[in-house]
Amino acid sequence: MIRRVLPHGMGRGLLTRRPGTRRGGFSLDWDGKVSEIKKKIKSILPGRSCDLLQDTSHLPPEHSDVVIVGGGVLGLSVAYWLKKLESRRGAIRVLVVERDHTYSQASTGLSVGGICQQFSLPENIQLSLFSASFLRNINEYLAVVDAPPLDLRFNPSGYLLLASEKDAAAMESNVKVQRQEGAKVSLMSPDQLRNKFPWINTEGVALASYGMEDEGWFDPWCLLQGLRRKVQSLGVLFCQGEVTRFVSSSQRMLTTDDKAVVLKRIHEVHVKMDRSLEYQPVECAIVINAAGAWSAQIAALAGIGEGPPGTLQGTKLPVEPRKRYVYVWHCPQGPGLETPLVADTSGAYFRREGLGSNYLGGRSPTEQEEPDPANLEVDHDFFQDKVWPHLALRVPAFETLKVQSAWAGYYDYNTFDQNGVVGPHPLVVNMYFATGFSGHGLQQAPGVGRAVAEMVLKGRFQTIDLSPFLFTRFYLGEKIQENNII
């Protein structure tokens, strides 16, 4: 009777041949074997279910106060800050959802790794100050009892961002709002900048702005590991798998001039499995949106945009895949180890990888020049044609150099204002965002975390302000323009 229900091979698949036996006779292999064998046997004795048939250790659970779509750098930021920030330890059960756990194609690991506090906005300066005092301090963060510290390899050489004559206005004014809140940046004129690196032409350089302090570049996909590895400690879940749909519940209201507006609550995430047609459906309280370039996918399975054109309810979200390319290129007689990234007055940017005069560097493309975001794969001839004659006229040295590799990656491309977006949906009123960094999002991760768990416990931003960054500014068309996006 017991072996009639048992799984399909238990009989046999459990009893080997053992060598001496006699022909036909059997006896049980016993590494292990027995004991599993009373643990199915147990489970379907009256009194108890018997689940043998189905596995669900690779599902989600059924309840979660928060999902987190999105398993890169800012999600996991945001699941960090929630289980750091919660009233005790276990209050708040947390799961990210991600659907590729290999990260492949996450824009954490394709980034170049990059921190300044070189911008026009204060709330981006403010992040990414918070975020090198994370960084500097991070195994006072992350730090996982009986696991190796973390080594983000940062390297502190500083950002030199170069300007035009028509630009320079721009880049004192920037450097005086840096300055206010407390970065440590200096203005050099072209005779001080080739005085400091001589290896640099500065022809059509009328100002360049150097960043003293905290700034430079870093390991991402430590960084990313290191978050990963540190939520896990603290009981966060995670899952492979595919948000396909929201169940929402509806209330109309009226707001004070009297206009019918209709708020979502989402009560439940369905979570499509890898590699399969079956999905699970997850309760929750929460909804954090961190899906990166994916982001306005999962907004529009909310119902967000699904208005008429100019309100609030069909404002959709603006943030879309930008394709991305970095190149690596081998140059003997290249700038010295002492050399910053460089952001060219051209876009063109470049640093140096490792001790053996290898550099990296792209350009972000023109609106024309925007490649096709349906695949990663590298355009070659843009480097040729677009790239490499500004870096060779700034450094004179590159007119020589090889490309040795390249490749490409997303940019979460906020087609707005370039600007994050942080905090609640004002229609779906359990969606947060931290999405839209269009290429600062891993550098300002540690406080978008933050900003968002605030919120999310809090009911308001605590730290850092950034009620700029709410959704609602796209409706109301209020745009808040960073000037320096590399």
Second form
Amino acid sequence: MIRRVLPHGMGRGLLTRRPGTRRGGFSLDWDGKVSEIKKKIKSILPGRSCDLLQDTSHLPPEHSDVVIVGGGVLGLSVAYWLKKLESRRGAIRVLVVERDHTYSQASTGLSVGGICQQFSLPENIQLSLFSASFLRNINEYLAVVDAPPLDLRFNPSGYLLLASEKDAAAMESNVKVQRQEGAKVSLMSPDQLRNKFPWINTEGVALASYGMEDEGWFDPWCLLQGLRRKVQSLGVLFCQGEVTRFVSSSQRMLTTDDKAVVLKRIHEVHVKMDRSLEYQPVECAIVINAAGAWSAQIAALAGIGEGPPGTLQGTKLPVEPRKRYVYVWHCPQGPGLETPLVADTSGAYFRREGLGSNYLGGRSPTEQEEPDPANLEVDHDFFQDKVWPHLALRVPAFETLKVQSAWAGYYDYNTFDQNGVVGPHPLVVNMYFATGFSGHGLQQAPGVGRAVAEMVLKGRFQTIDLSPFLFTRFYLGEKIQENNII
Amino acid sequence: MAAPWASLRLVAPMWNGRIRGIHRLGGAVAPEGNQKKKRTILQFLTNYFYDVEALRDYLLQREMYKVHEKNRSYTWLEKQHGPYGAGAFFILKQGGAVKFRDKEWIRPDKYGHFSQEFWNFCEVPVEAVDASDCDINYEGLDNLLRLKELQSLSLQRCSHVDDWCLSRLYPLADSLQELSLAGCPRVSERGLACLHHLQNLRRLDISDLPAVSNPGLTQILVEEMLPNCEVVGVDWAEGLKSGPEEQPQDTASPVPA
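Having seen the form predicted alone, can you show the form predicted in complex with the partner chain?
Shown next: the complete complex, the earlier chain at its head.
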């Protein structure tokens, strides 16, 4: 009789009886009920998140001292240095909000991964030098107990920049500045170039600068994952969501010349979850804009740029996404193992990839040829018409090559002077920028992260003085032009 | 190989449970079977207590600090006794051996003591350095690069010599003729690429480098890069698979009409 009552397949023997079957006829999902009751009891016990009503583990916390918008290499670097430089362990609560955890469009993962010190501005050179020493000692900076050490796959092959007749004088003065700052760069004449790299065609080259140390390329994804892992072990919270709104308060103040100025302070950040209308208002003290190519949107949300043009209120953040292509090709008779990253006089660049005669490179388009940044589709005709002829001219072996693949990524391009924006906004007093590096954000990320953390924690730049990179230069019109942008 | 690289490929071996692992860190890559080691008590407790994690972190930092201490730059010694004396002292302190020109090899004994008589002839340039099994790292190379007339350098089995260190060797290009990197666990083909500055190199030993992904191909590329150098250590046919056995064809016989 008991067997008749038992539901099919549940009884495993004569003596298994389920509670309630004695009365017969019950088709309760008793198993499910019991496990639910067990779950509820467990959630009441200490050590578990007590959420009897609804599960909010995917939402960010309700309060956070610092909210970093953007989880790329710059955002994670700021998070790391905030935690490293805080005065007491656990003093600052940091939340990193990243819209896309697969980083499918983030500039970091799509980057070519080069690092070089051959810039014209001393600040850029210092940032790159610090980043090189950071990468060199990365397993001391980002060491996590019980985790395997990071293998950045760094190629110390250096950068070779070629200059034509008219750029030779500028290159010489740049190299002088670089040497003053401590970068090891050597100048080469066309004869020396031919001696060292016989595969190069030195037609049109008057001078070349070759980085001997601390320059090369590495795996940006490894750096990103290493930073992420370390930052999580230091207690930084991550959230996948999109920042849709800032709730701020304004205060009208008078300057010393009795001019009225409206200062804004952001109080809450609304983080919206993916594919849903659910959002969480996060109360915060400081917001860091490290959103890369989309920084201008975040700045617009905070009200930066809403005002009559020509005033400080009306100055927008001049960072916009610019699409850049990278092509990978195979050339069996190409340059050998010692090839540096060569940047041609025309702006085309290439470097070796791996052991198997594969190369990758590209070229920055001119202002007229700028592709539409709405998507990351690759234009293969661009390689045929605008990149290959220059490459084939510079390296005759590249006349026969076969393109294997290509991808596109965004530069967070600063249309004002192609240099980064670092530091607080003069009117929105608790928004700090770490964006706009126009293609060299990855190589300057450790230095910039430290600078922003110093600004947030101590109120001024301590190690590298990045005051020329503040936002106010857009209003004052002080361009700090960087000439060596690849 | 097309980017974006979607997964993190970690080549280096897992941390050993014991804190001494900083030296073992550079050891050969452990095969997959050894990954499931017994966890030590400290490792087990780390997952439950922040204090234990902080303690292990501190011990790790202390290990790294010890290596840094060993690789200090002896600028004061250099002022007193010149670059050759300071460089020789550094090597001998680390446990390596030094040979001055026209003199015998000076080696420390098993207790680490070495004869101090080389201070008398520290104007004589150092000709050869044998730094096998030493803890030289990037900063320690400062002392080594002062030896401008160095002809032979042996960095065998140095666990802290990596690609960054190799990129620093170019100041020795005029004199260096022999270089041995056998058994260095952190040297990969990327570091070997920057040896092209050393145009006077006549003998290069790159055997037993576990971090090099394709030893045979690397050997060929390095030979192409340094045409005057004898590159030793890897058989270029290593890693090539032999094809299926074929019946020997008699190609000399005429085609039947």
